[in-house]
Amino acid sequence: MCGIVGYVGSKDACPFLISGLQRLEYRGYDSAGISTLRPTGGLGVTKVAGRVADLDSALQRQALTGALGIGHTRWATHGAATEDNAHPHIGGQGILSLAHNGVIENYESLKFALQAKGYAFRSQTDSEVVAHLIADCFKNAAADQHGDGSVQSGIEAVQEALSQLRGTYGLVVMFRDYPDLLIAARCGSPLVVGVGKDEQFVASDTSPLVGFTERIIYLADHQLAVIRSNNIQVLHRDQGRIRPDIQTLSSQTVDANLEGYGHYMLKEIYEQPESIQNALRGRLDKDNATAKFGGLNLTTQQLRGIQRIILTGCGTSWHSALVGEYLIEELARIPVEVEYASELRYRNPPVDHDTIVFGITQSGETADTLAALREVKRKGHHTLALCNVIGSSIAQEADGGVYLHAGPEIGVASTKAFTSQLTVLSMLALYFGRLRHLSFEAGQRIISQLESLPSLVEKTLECHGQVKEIAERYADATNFLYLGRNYNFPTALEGALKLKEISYIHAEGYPAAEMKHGPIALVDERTPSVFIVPQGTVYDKVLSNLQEVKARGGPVIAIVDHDDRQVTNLADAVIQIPQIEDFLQPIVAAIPLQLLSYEIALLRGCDVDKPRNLAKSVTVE
């Protein structure tokens, strides 16, 4: 995982590929580098270990200048954050620069073949794997043109050396000789060429093109593009040259600016109201008391034939899935199950013809989930997408599907995403309800229901200064249990989830019924737990499991209801949140909860946008 900067033009490559690396930082901040074709000849590298910030440092002592040039910044796969094994890497003797993203999973063989015949390594990485091999593919092709070092020469190479590949890249070459030439290549990584005039781009994602270029042209699996200045070509493993797909870049894009916020996460929690009325927008159907959406691509006749549902997902999108299997089940009657994408890309499970599967993501890019639609996908299964990041590679491979609306989330601790994707799949419930049983009655109740949400998160954050006083009382804690029941232990699970990204404290989510089956050992007066126990139909049951703590000697800290006496007499601490129906509870529970980890992680002094050994977009396996 991390994020690859490319330029080729007139200008001076440095303040793009910088200004790119800065905006990719959330998918990898390991180490960073940059390499460019000196205007004297020869390749320039800058690398440190640490952030993009340390790298703009260390080029402010000793710039590195040139029009042609390419940046890295890395989550560490194959080798610890070091110099040495930061990107790019250089090729031969010399003679080319690279930045790779991916795994690369026969690279010791190739290593090994490398090294006998003299090429010598200065990384742990599988990516200078790949950087020698172009170069010794290089020195072939080279020798078979007779030497005259054209610029077809490093084409072959770079595809040469991509047929003895094993595994997953996005990657881009520049070559010390061709100072008009960048050549990129994906194969299960993202990446996206911008359009200019006399100038060209490369990126992982659309972000770092934002201000630069309007037109985007996205690479697709086993595609290469060779980038000149004034001109792209799109060459296709199989199918040769292709002629390129332009398309304009959306008006989503990043804003770099906090607005005055400490951190993008807490930005991306204040921004919750405005994210879920996006999710909301033009998709609520009073007049037939349903919900509509324009790109599941398919039938009235074909979704009311469905008799199952699979939606699958990594870490909080897997949270949000085990939300709609409670929604959809409810509302709709569909059976559904919850499948990790890890694990259902492994497996063969008998999937009848009348199965759906959704993949849900924020990213769109997430390796695990991609893979596991691709394989549901050959067997010949309907794929569909919840993804927030239009032209990503899930949202353009699946069948159909919705996008959030929710706008770029650059902390690595999803929180708008995940409200964004409980507010889809409530949706899809009431279309599938609708489709069904549901009667008008009960779909016009719902959509009711779903509009006041942006206005009741919006009340819900007033919560902000009761979690701020309940954090700096448990912040030294080293462990936390959350729990809840029915729709709301999955948000359990995604509180202790949030609060061990950011600030490193072990913290497990439980149905709060199951303490008692185990987990109650570990209740002590120096662990806290978080119940979720707002009025609904499993209250009683919840307080009753909230007693039990308490006669335990274990703090309890409660997510109640604003006029809720009973619990607040038993808790040692509470978090008021606007009362609200059952099925729709997950979306303003999680709002303490991602604000608990937020503050939390402040008074330990974490990272809260880039917490440690971790990537926003999981593209690799």
Given for the second form:
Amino acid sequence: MCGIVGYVGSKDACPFLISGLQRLEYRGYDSAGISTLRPTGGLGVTKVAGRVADLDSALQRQALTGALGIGHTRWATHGAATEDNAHPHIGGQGILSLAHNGVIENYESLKFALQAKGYAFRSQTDSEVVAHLIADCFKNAAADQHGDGSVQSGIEAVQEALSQLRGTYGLVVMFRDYPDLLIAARCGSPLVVGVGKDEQFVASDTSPLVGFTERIIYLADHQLAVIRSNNIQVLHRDQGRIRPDIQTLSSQTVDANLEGYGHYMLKEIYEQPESIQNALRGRLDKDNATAKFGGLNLTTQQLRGIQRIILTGCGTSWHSALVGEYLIEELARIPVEVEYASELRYRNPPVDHDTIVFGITQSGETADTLAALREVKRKGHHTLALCNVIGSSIAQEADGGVYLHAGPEIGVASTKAFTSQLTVLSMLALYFGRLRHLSFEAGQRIISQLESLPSLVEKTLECHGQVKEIAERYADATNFLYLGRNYNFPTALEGALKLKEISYIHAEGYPAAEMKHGPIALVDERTPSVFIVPQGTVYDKVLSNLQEVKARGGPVIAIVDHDDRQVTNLADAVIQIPQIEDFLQPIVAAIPLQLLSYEIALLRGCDVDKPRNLAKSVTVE
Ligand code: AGP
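So the form predicted on its own is up there; where is the form predicted together with ligand AGP?
Once more the chain from above appears, this time first in line as the rest of the complex follows.
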């Protein structure tokens, strides 16, 4: 996934472009570049095989001026992270420059045809093919005399080129000869147009627009925006010109800065009391001992008719789905299946008409999740989305859903989105349960537990100092095991993923009982095992597994929820979290696991917010 920005107006484009790329860098950061139309004419391009900061340094040395410009920060899909493969790409010997996010599936055949026409390529990217293809269409139009070389010719050349593409794109194009024209087009990769006064903006999401404008247009698939400094037209591939839907930037996207924290991830870990409160806000119905949602778009009768639920997502969101399975089956007695989105799309399981499919996603742009939901929707099933980003692709395409209201999550490692997803899933389980068999008293008890969450999470954050000491003891380990049972099996998986993705230590999560079936062979004095072992229905069983690891010399870090003498006498390190009922333990237990991965990654000198090889939202399949 990549970040794109564009500017056309009366000021120099560069400041917005750089600021916007800094705010989009979480989407990809292996190379970056900008292009402007110089006041003296001609397209200037500066690109680096590095971060946006490196690009900014290059521009300090050699400025790029001009009131028309585009920019890009890349997460490599085709071609390594090199300067040549960085965007923007020049089309047709300087006729235009282009920045692209997505994957063009037929780029090789298009490239071959363009090379046969004499086009020279500098990169291995599919995006450069698009740049030359537009240039070729532009030249053909001029040659056939039906292109009068006007702005309209440029627009039509872009439309013609796009009609030949298969795959996904969010792109911005600017022409050498049209100083007051920026074209943005979307098919499968998000783009937002910011509406200013005598200046207009384009970005991959709303974060770069904060502070520049509050009026935005979310482009939908197959829409193309013709953007001039004082006018915006939106054209649909099939419908022609359409009235743009200008919305107001929600306050949710304001404030994407660090506020004194060392990293976004730490800020977002500490935001969890508030983000969980925001997830709960307005959704607990105490009078009826249930929860309430405004956006499911299902009648009570339809909801009662649900016989099966499929929860699908990727990564951390898939872990949330696993907790959701336990929650909904326990509280609502509805059969639930959890599917990796990338598997669901191609596995083609039998799905009855009374099955609903929930896509769980923070970004709302994960290509695998989007594709899976489109697949089940195509078969006539009701799709719902648990999503954090308002107006994102999945939020727009699902038949209904629930927003997390967690605020921008910038750190690549998902933290507050995870606990907000679990909070919403708990309320959904309550809601479904109270439509069926769950008693009023049971509903009241669940609401009381949910209401205590923000303060319990606040209290749990007090373990940070203790976690830091534990991290210092085990930061050099090369393997970790994370073990839990029941609701804390998914918690173990999530703890392992956090450690893996930001500290690059190999970590595996397992149901604690599974240790005996192979993984216990990994246990030795160099392999710490993190046990999630709070009081509850499976406490004794997990304690036995902990003893099995200790008996083999394995170091044990234990997460307990009371002054647990037994575990304290056995474990090498103990972190105590507040007590809460089983079904909400993953939310509280996740906090020390998030902090442990953060502190270990710091000690190992890793880039916590932008770990190697990763991107915040994976918009390629
Ligand atoms: C989580 O820490 C990872 N960054 C990753 O697994 C992420 O959860 C996954 O890519 C799904 O993203 P989404 O929730 O935005 O769909």
